[in-house]
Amino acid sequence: MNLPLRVAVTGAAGQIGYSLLFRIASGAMFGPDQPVILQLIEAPVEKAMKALEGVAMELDDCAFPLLKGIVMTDQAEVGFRDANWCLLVGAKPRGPGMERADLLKDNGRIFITQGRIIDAVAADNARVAVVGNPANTNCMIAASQAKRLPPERFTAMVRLDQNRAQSQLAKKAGVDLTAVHSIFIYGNHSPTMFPAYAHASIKGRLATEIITDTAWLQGPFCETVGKRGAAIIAARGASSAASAANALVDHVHDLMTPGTVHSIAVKSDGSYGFDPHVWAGMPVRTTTEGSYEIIHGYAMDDFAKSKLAATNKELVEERAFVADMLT
């Protein structure tokens, strides 16, 4: 058997993080023959740690064989150390009349410590990758500090907005979701992130011969996956967090597949009009086990690149947010 993978998770008593540790355990995101060790970190807080203790009483109970230790802390230095994969996935949430920038202003000052402290203590082949929203903004910033591990090591997770977009075109084409392929995500993980449902196939063929509604795909598709984190708490009085989790098991796992394809929030290297100083959610291909390469070329119409624009100008307004934090 492999020797064991350390997981740190941030967070990790929250809502995402217990729908998402009992995953890992079970082998999941890193597949049946990958023990793990969950190095979980909460916030130092009485009520959160003892929370976290009780998360651990539960993944004891379900004695998982690839589980091999469990580390607990509220201090960042115990819980990234020797990490092969940090998951950053605890995050102040947005509260009441709080504006967008102040809360990448307050994220931000979070992710600059985890990002100085996993550079300095995670193992020499850590990833990283975020959860906490503005979750492309937040891996920027952690990626900033970093002078040992470089930048494509950070990625942000915009697989929720691909598993959504997924269910959306089967739903409408009336198909198994095993029929829906090549359905990526560009831009911010938020409201203006554009599903490119032109490059998607259905049953192979491209969707818009099997979906020929434009005004659907163009309005309620793109309005439903772009907007669907607000219907949930609307419905459900609480976020999305078990299907957070299960997006973060998607983006890890197809990391650790070579040869898969998928959606994640990259560096940009200037390609699909974005700005190369950015994280942009767009295709890759994973190479080797969490490395990828951007997947260049797909053709984009008129109204993609005015998707893409808007997307990207997000982007670049968050940045100037957080400029001051960005070494």
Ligand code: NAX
The other form holds:
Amino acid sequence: MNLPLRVAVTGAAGQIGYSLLFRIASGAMFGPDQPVILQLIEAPVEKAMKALEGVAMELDDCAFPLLKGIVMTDQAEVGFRDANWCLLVGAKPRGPGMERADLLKDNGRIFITQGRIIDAVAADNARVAVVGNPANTNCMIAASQAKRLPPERFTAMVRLDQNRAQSQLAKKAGVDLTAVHSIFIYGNHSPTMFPAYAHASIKGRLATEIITDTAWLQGPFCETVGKRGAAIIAARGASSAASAANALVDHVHDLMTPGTVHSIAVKSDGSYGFDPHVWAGMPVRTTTEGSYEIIHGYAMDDFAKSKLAATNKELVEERAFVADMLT
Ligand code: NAX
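Output the form predicted in complex with this ligand next; the form predicted alone has already been displayed.
To see the whole picture, the full complex is given below, headed by that same chain.
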């Protein structure tokens, strides 16, 4: 048996946390031979800490063989200490009448603090995955605070968008989901992101040879993937939680599996026309456990270029809103 990995999770008593923690403890994220210690961090609010106690009781009641310990805390210094993975799920939701700029600022402050503390107390091999929205920009803010951990260690999640896109293509083509490959998400985790359908394959052929309805690909497909979160809120009365937790399991699992090709939001290297200072969804290949290289060279047509420019513009605007928070 390996030594336990320490996995810190913020927002652990929230909706996503409630789906996520059981998947981590069962081995879905790190595999059936990897024990874990969960370091659960909540806001210093009595109700949240009480709810966290209940979640920890349920984790105990699952008797997961791989779960070797649970830490519960409202102190980030305690929760991130020696953590190998820091899963930043907790964030302030956008309230009624709240401007996007206010959300960026409010959450930015949380991610400044967490970035600094992770850099100070997490393990030398620490990796960070950001889910709390606006995820790309929060990730950039946290990374900007780090002096010890390099920016490549900070990634944000666009995997839910990738999974949504894969599912939509399979439905349209009338094939099993597993026949769809290489559908990657570019840009922001927001309705502007671009699911690059032209490089996807279905049953080993180009997706565009199987789905020849270009108007559908450029219109309803992109729109359904981009606005899926809002559709789920409208139907369920609450935002995506189980699917978001599942996507985070996929994000980390694939980053720990060398050779895997998948989409994550990473520090841009200027490819695909992204500003080199933003965190953008891109296709990557996992090289060694927790590390990746950006895959370059996918050709983009005029439609794709216009979508990439739009999502890049939004990321650059978000960066400008929080410029004073970056060090
Ligand atoms: P909830 O409101 O259910 O839970 C958030 C939890 O975070 C709460 O328990 C709260 O007390 C805690 N929290 C707040 N500030 C904290 C802090 N400073 N330290 C530790 N904990 C803190 O939200 P949930 O539905 O779980 O969603 C969490 C975040 O994920 C939101 O920002 C949401 O917008 C974002 N999402 C991101 C997705 C993505 O694909 N990147 C998809 C799903 C989701 O919408």
